[in-house]
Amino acid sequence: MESLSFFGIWGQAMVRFWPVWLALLIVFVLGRLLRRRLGLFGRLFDSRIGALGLGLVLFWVFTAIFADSIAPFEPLKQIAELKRALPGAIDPNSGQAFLFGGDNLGRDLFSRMVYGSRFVLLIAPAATLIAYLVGITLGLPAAWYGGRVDDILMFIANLVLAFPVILLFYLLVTPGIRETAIPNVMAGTFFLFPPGFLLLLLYTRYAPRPLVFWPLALLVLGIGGWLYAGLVFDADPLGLVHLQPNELNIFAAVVAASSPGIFRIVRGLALDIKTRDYVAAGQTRNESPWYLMLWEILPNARGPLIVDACLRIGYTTILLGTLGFFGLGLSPESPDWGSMIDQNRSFLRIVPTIVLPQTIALALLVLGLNLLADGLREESLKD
């Protein structure tokens, strides 16, 4: 069987990804000629850790876009002659070449692990995304009110904090749990806070111009329906959103771990904005109490808030990986990067690379979530 060099097996992958160093390209070059007029982001093109890192995840955010133009064949297809083929391997009918390999079904690795971004990028930032709204709607009352409602939350909070990570992703994701409706019920639970975030943005902001207010609140109120019976129950009428086996329960699992952490953050961010001078004028403004958490604090925490979304949506990454490996992340036949390490690592003695990429891939976006982190933080503090 005819197949590449090393170098040819790294040539053509390089030149697979065409479309995402075009698109880097773009991206860095406009960056750098509007960097003033991006504020705290445009700061990072001059910030070598930040621009590493922001290069990192981009890289990988463009391969998950790109994918269908990068991957030489469809994640799922089989080619029989080509099981457990070497790197390099050139598939005889097409005369494409399995650049990683080919695991026991005959299936490309490189395709995989291209199509097997798509998965990270959408549930890591998207299931922290949920729990920073959980975490905010309930850590900013915490912090103003205090008192009873304060202790409540502060308890539930360090309840499930206080439960072991990985054993609360077994319980929810494992096959006996994930089939009743406590999954769904507490996905059902965490997808009302966007919705219910955005409503009460709109209407402490818009609340005295009705004719603003109702419109943007029927729109919110329209696409957050659909979504929400897409999601939750699977009824989407339009059959246009929709959640792999596994991925609600991943969803939910994510949602519960992150939020008792994101709360914490944001009632010791508020605790102490909370008794600046501009919410002291905001308060001889009359102005309710929900205005002024929300249009007062809560942007003026934006700077830690942003710096640790990045840290832990690359934790999150982690965790999907590790689920993924123990076999608790999606179907099995799903090019999930901890999967396909768990499946490809029997044949380390016939192909000691055979898991490199895929660990690599993971690697490399976690160190890019966390340099860009450090990058935020660093022209953060030059504020």
The other form holds:
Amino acid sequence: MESLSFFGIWGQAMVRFWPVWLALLIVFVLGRLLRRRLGLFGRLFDSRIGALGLGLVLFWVFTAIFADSIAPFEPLKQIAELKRALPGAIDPNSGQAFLFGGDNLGRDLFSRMVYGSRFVLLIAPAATLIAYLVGITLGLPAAWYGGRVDDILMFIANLVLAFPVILLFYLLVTPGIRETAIPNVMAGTFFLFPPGFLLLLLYTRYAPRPLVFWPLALLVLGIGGWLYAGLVFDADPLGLVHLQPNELNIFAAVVAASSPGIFRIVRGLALDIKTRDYVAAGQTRNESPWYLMLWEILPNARGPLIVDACLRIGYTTILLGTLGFFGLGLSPESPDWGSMIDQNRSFLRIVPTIVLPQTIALALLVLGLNLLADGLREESLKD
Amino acid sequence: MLMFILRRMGIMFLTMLVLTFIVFTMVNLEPNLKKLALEQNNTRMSQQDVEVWLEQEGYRRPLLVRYGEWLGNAVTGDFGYSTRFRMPVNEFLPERIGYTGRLMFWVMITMVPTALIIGILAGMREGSRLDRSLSFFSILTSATPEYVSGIIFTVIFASWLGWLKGVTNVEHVTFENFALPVMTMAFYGVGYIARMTRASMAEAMTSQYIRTARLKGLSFPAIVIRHALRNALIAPFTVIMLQFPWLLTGVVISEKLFNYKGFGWSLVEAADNNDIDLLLAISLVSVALVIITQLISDIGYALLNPRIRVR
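Please could you give me the other form, the form predicted in complex with the partner chain, since above is the form predicted on its own?
What follows is the entire complex, opening with the chain shown before.
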């Protein structure tokens, strides 16, 4: 069988990523030109670590966006002659090469790696966002009111944190669980937080001006209700928003596993900030507690929270990989990196390269997020 | 101090009670019981036979009654019978914990000194080239979960170089087959501890007493070893203790990856086969590990740092 040389493989791979390189070039040129106006994110371009992290993260973001034109093959297409093919093997029918080799079913590892970025970059940031809204909405009052509320919430948070993550996933993400209502109930509870948070945000700010408040509130309720129906009950009247039961299950489990940690961070930050003078000034103006929490404390906690969010998206990526590695929740043919690691690792003795693309891809994305967090932390400390 | 420990013990027992109840409820969900019935008998069993078997084995009695029964037995030290391994949990689990204990021991022995040395070297001259490269290394290690580093190490050391073995064995542990799991687990943990050590070392190096020592004309190594280290190592102590629960996830992954039949492997087997009693015992052990290490780290922190007073 014909095959590409080492340089041929990498040359072709680099060429295939051309939309990504172009997009990265545009972002970095614009970013450098406008860095004075972009605030904290602009200063990332000055720090070597931060720029490297941003570059790695954006590389995968653009790969996910342009996956269709980067990947030479369909992620599920099987070509029998190329089972466990070595990197660079050429498919005689299409003349295209399996750049990083084929897996045990004759699917192109390069294409699957490219498509795998979609799942991770969709679920990990979204789950982190929801977990953040849960953590913030519960963490702020826990710190503000203290006492019984705080005790109960802290007990629940510590309870979940004391649970080994793996065991939690083994109990929560199984086909059996999807026959019960538990994933829907969990997701239903978690998805209540985003619209609730937004309404609270609007109410505390615009309650005295009903003409501004009601249109915005109705907008939030409308969009929130539409997304809620689509995501939790899979009953979107327009048929646009849709999650597979297993995706919903994974989503709920990941949010459940990461929100207690966020709750503790938010609570800790709020406990510190609530003693500041500007909060006391707000109290003498007779502002409501929720106004102070959401419009005085929260904006002043944003620095550490942004850094933590980057780290946490990375950690969620690791969690999703763990789920795939244990064969939990995802459909067996899905091209996500964790499942690919699990499916291919038994053939490692025959073709050592068969497990490398997906493992290195996952590590690079997490590394990018961690470097980005580090860069952001360093730059925000300079203030 | 005594009150503090007692209160923490109280919370600990409450946590264990609630968690075992949650696990108990989850493993007794209808689909899980069916899975158990099919695994215990044969997979082609009819719906009716499943029902008969569940009734016969007593799985159809009220949940609370059965939980009470389990709790009563567990308090007296009887953790029931493992349906997957067909032996009492008390006979099966301690042996597995022993195997994992050996793994954890070697991981700690390699991970902690490496991490401390990296952290101290990086933190003693903040911003230097050494600091930058060591910090990058720490970020890199904490970005590679066990299933990534384990596989990359296996490819390098087992497939290409042929120095080590990619599969290990609990009965017969040698350097060749044991080095990879230890390396894999230690690699992921090193970065975090090193970063904490670095931060606390960097903070110590900027303090007044270090400046005094420097003005007295002490040599740099003497300042680092005699003055900075002592204060800089308090914070990492807590972090190291809190690594135990994190190691648990790592244990499960590396034991699955290298087929080391210890505690983590038992967890996977028990969960896959809905082995109720074994799973409950396993969660009890892991939750106790998490809570006890938290308690030790709090007490140890208070003892090491006289400025902290426990309420």
